[in-house]
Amino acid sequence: MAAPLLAIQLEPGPFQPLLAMEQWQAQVQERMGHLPAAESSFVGRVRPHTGAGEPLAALELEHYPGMTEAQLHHLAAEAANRRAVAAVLVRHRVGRVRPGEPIVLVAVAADRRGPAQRCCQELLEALKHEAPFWKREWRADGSGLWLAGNTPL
């Protein structure tokens, strides 16, 4: 099997997940000559409240340029190879993200639904727990709080 097509990108501003998926599908089709039979995707949006239940003005994600992209690529490649999928798309926001805005998009193409779904889930968990992002919740009063951990499933 050919090496999986990995499309990894950090987004400094808002993006449109469905447009990103259409562009990715065109890349997959061009490379393979067809679209694989199965796709699994996930779009995550910022919640309207903090972990403590207070209204959230924004979630800020800081990262170390170069290192973060390399780690996202590594995580995607590991999951793709473990599940033998054809292609993986990861778009992840950095900077300030307002409630309701997309923060992450993961899509996986494979010959079967099982590998596509399992790879998508596995990669989402890896992004949540192993990707080098530092997160700060901003409240409406202008105060901010750095988060020590990640939210549960």
Given for the second form:
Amino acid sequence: MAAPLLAIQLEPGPFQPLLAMEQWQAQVQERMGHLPAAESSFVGRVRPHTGAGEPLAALELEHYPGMTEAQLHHLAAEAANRRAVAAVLVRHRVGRVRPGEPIVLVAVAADRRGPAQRCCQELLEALKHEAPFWKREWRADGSGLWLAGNTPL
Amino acid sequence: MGHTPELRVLLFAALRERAGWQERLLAAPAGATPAAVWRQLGLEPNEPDASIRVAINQQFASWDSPLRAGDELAFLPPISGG
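Please give the corresponding structure for the form predicted together with its partner chain, as opposed to the form predicted on its own shown earlier.
Next comes the full complex, and the chain you just saw is listed first.
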């Protein structure tokens, strides 16, 4: 089986998940000559409130340039090989992200729905905990708070 | 006498703001470990919290990994991606 096609990208500004998926599907089509039968995707958006329930002005995403990209690639390869899927797409925002804007997109193409869905979920959980990103909540009064973890699954 | 190993130390997010700096070049004694560098720099708390992770040359590593001249050492507060 050919090595899975991995498309990993950090997004410094707002991006459109559906457009990113169309571009990725075209790449997969070109590389494989067809689109696999099963595709699973996840889009994460910024909530309009902080963890404490107050209105959120923006979420700031800090990363470790170099390590974050390498670690995303490593995690994607690991999840793709474990589930033997054909292609993986990851787009992840960095910088200041406003409520409602997409922050992460993960998409997986495979021959069957099981591997596609499992790989998508496993990779999302892996990148939330193992890729160096840090979130800071900014409130309307200009105060900021670094988060020390993720919301529950 | 060999040359002094020089490390590049990086802090991120809450750790950076607590310490008030982002990057330092540091002469570390031979055989230094991330745990020893943490104390040498006077980072707080003195015994680093289990939630803080270490990366050497942009790969996760342990607190007692041996450091070499030219290494990039980063202290990473709890990750929150996605």
